[in-house]
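The chain below stands alone and is given in structure tokens; this is the form predicted on its own.
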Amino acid sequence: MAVTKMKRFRVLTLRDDSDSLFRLMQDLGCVDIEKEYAESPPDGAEALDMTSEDSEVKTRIAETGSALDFLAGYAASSKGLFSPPREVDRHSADNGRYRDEAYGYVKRAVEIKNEKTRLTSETQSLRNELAALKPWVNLDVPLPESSTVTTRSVAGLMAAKTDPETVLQSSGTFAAVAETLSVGKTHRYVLLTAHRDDYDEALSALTRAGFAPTPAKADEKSGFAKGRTAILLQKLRADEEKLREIDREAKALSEQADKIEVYHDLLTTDEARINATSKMAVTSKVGMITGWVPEAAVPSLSEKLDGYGDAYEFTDPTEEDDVPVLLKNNKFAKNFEPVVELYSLPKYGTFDPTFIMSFFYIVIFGMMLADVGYGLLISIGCFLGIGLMKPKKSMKNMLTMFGLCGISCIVMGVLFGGYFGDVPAVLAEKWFRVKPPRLALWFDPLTNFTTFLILSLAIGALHLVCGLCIKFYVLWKRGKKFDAVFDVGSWIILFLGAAVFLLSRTAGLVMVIAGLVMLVATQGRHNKNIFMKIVGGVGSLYSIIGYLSDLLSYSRILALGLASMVIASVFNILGTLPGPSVIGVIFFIVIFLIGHLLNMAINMLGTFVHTSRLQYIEFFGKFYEDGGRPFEPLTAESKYVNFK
């Protein structure tokens, strides 16, 4: 429910030692690095160049993931969805040794990779050539154009359905024969020899028809289109032999996968680390770490720090500090800081409204989509992936949420009596033909929206209301009293009292007046003029029409609620259309399947938007200061595998 005060951090190392400090600061994950300057080294320093450490890493990285992406193909099983990553002690696998061996497989992998690519391409080629050899195996000429003293030959094709003689005849006379080797299904396959005075004409002629040259080449030296072909026969054989044992190689290499893997992850942890040690500022001696550290990792942190001797210390933020932001919240209500992220971290120093806002998200989330079934299935499914998965923490928190908003969804279900819809009240009224049950606990919202919506609107005001509640704190905390008194507490006690008076109209009205007149009072204060002063408090009171359009975008519960449960009801009515037949029965399960699921994806969208939307803009509106940068501090960088 805060936002963790940090600590500047600042260290001066030795330059030789700097890579194990780095190290350090990586094993706890507790210090974000920043720049040491903000464009260039103060004097007598400069910027430490990383240039071609990071080049080096960024490359080998790149090979890695090509000798992954190339072995995954090969590999004897595919992970599964709910495979877990796997746990490796990072400083066990992190030595010379199991770097080299790994890099071994990757080097070979890419190796292969691009051999298989080579030949590949070669064996399409050679088939492709072989293609066009084979209608002119049996012609002992050179292809595609021959010649002897006299005359000029050259092979082609046309359309199957032209004649090359009846050409040549309706183009004049020539001393040319168009001779037809073979037809297929779209071409024909043509020799054209003429005498080398009426070849151009000739073969002018047939190109009009349609005539092109075939791509085939072949000579008398390879024994013309038949040598030609026994010779790219014996080229493809080999290629496709050399494939078959890459084939048996990669095979074999993508046993070693895991460990190409752990290499992986630690090359991204090194980067993680080059790219902090840029930031650094170096002497020739020197050099000086700059970052920020939240305060209650002080201790652990100058512990370490005490054994390298290195001279440190611990700062309190400025005004002008760009400090980053680290939300800390309970168990419950960590699992919601995504829904925070999403919009934006609060500015340090500033309210962290994440446990507050929990509890009205899981409410309005259930009541949006209050359907049993629904919320069972969203249970089960992120508790269940959070079990067979193992997520890192962003993705588990995020599940969690999920889950959570699951069993809120099972609790409206029980009050509004949405299971799966009304299947129950389908089946007993159109199957069964006795009496639908009563499902609801409290009251059906498809037969009592009005009541519905009278209950998402009393669960507006009361965020809305919460929402300035905040806001009058943080005026108050930073001793801005009487603002948080008139600007905000007026419009409290008029809401209030707007409450109160559907109890005791009396009571009710005092609060109303009360808050009128403290509004037309203070909120022209800042005007010098006194006429100026009260247009500016009556004024104020203008700002009731925003606070209605604030509370009618409530009314999205209300809307949201019913159109799952008719969508719902509708799928239930169709699947009970044929009757309680086998037939019946079969389709009945059919539609209820795709239509439930359908409904519960869409459904669960729009209540994650809408949901989050009322966060944003209607509570956040209040009282948020947003504009935080996260704290990210270096830490262990891990794709495949989970380091311990």
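Rigid core here is just the name for the largest C-alpha set that superposes within 1.5 Å across the two forms. In this text the structure is predicted, and so the values were computed from the model without any measurement. Positions refer to the first chain, counted from 1. First, how it differs from the form predicted in complex with the partner chain.
Comparing the forms between these two forms, the C-alpha position of E241 differs by 2 angstroms or more, with the core used for superposition. With the core held fixed, A370 shows a CA shift below 2 Å between these two forms. The rigid-core alignment places the CA of F571 less than 2 Å apart between these two forms.
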Given for the second form:
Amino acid sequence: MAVTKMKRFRVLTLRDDSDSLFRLMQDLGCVDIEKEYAESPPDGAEALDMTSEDSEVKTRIAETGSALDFLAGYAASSKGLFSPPREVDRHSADNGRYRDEAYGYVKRAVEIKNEKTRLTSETQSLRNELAALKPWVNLDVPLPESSTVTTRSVAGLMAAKTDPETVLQSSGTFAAVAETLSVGKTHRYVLLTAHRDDYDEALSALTRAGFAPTPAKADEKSGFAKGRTAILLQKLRADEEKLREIDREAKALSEQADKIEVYHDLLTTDEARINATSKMAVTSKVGMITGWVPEAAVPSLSEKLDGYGDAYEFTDPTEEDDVPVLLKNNKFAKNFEPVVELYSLPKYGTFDPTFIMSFFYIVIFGMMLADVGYGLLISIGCFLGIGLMKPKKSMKNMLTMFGLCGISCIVMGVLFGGYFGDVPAVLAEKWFRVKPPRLALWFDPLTNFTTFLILSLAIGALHLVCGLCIKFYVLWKRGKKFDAVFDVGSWIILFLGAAVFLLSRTAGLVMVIAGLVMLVATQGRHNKNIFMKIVGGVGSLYSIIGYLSDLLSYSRILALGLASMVIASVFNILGTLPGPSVIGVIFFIVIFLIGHLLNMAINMLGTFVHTSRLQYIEFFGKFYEDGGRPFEPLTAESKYVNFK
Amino acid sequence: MKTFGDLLNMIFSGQNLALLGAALAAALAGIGSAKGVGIVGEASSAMLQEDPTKFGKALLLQALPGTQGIYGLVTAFLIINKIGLLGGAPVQLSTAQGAFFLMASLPIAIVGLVSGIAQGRVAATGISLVSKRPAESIKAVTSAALVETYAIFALLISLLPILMFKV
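Having displayed the form predicted on its own, please output the structure of the form predicted in complex with the partner chain.
Below is the whole assembly, all chains and molecules, this chain first.
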């Protein structure tokens, strides 16, 4: 339960050695590399230009990603949603031959991908052209237009129901013939032949009636429509054969997808290292690297560095340093770190509340969703997810956290009688006509909601006092003992007095008065004027209102707890309405599944948000100093596989 | 029916007043949710045109203002159940008893209407956070879900009198 102590790490290395040094640090994964200079490099040194390396690796990553997307369509067995990523030993995979082989596959995959795109669009246009030619295959004239010495012809389409001959006749006498070659469902295919002088008039008469020249093109050289069709068909066959060939090759390549995936992750690992390298400042011979290392990792890092003969030093951070923050917690509490991270990491050197928070989190979560059924589903879902997906660290922590909260829901469900709402009671009463059993081991919040409210507020009071105690501890440790005792201690005495008052009147009253007197006497102490000292002291009592509103905020435990129970029971009543017939049972099952899934979804989200809120605002508000920068060490970055 | 007074008595029977409460709870809270979900839906469709892969995250935000409608529905259902309209004999209610249910339905009806719309607005601005920084989308969800606090409090105050009512 602490923020890990960090050391500033500086090393001077020969420029030529720097790459192997960065590789070493990446293997150890314990150094957060910092930019060596803020704006411009120090005198005599220069920035290290890594832009060309960076853009090359980025291009390769993009290529590899697009190759993998393409090949995924050909993979023999699609990976299941829950299949865990493979474990790969990075060092045995990372050699020039492996990389060249994989990049060869990538280049080939990208090539055939582009070729496939080209061929697909080409076959499409071939098919379009063939379809346009089809009505004219028996016509031995060039398409769409042809002419002789005295006549001109044009082939085209018009609506099936329009007769072109009638159109021509009704528009005057032309030396023209409109021959219908065939009639399709919607169109008829017409060859208009006219004397050169009458051609334009005849064509415009037909055009007004909806005639349009065919898009098909064929000339004598290609053997008119029939010959052209044969040529196009041959081309289409050849293209289709090429496409099949590509599919076969892609299928074969897709068996290398595993290698390409590893290569992709090797590249992202390179990218991370290149990014870190560009933060160096260099002279012509020497490079300087700065970073942050957790104190615990210092011995192992210096042992490795001694082999390099570089000059290095570890120093303590100074006041001005922006030290990255890494939380350190035991096996139980580290699962709750995502909740703290979601808010904001604590500043370096301040208190990490994860351990204390985790207990309150788990209890409050359970009370807001007190149901054995929902708890079971959440826990099973989360632990099954961890087992099947083998998720990475932060996801695994989050799932474990919800799994633990699910167990808390089960316990609270037993105490307060939630089994998918009140399913056992409703079924007993409505279907079996027996007296509903008592579900709650402790008490039923629906009938004793005042007891539940008091319980909620009591947990809230404990939570708030805990927050104040942390503040007291923090101030005391920083040597601000007066502040700790007077600003925080007096409130703690006051609140503890209020609690003791419920047990013993006199003792409680004495403590409350002692707390009040301390507040009035000390809270004005920073004012110079005696009059202002009194005003400040008495004015501080106004903060009681703030604490009261904090306390009342915990009534949301009751509100969310009851809401989930009542909504569940409404679905149960609705489901049992038709009675215990066959249809009734089917109806019940459908309503049960839909209703409880909906209720669980709404309330899980609500419970998560409101449990977190009680930590962030009511609890953290007492002592937390946020704004820490997360510790992001240079490490192997992977997407598809887990590097060992 | 003889006089205007009799007509009024008939319309404002205990049963009808209780039903009016159920209707208000379902209708007003439902309107709040419909508006809220609508506002978020408009914002998210605009974003999804650019990047359809964020549908899941956008859907979560869009679903948030939907809960007020469910709270209204639950309240309405409890009232209808309590006055015996769902199976069993309808309970004879005095006008005062009917008015009791009407009053009880008001918190969730009013707060459901307003908070549904307010939550929709917050969630709609959260959509832009999702589109720019998808990894941070849980923060948008959290701030939108906080608006719901007051709908839950209102639901609590609507539910308690209804649950406590002995017929």
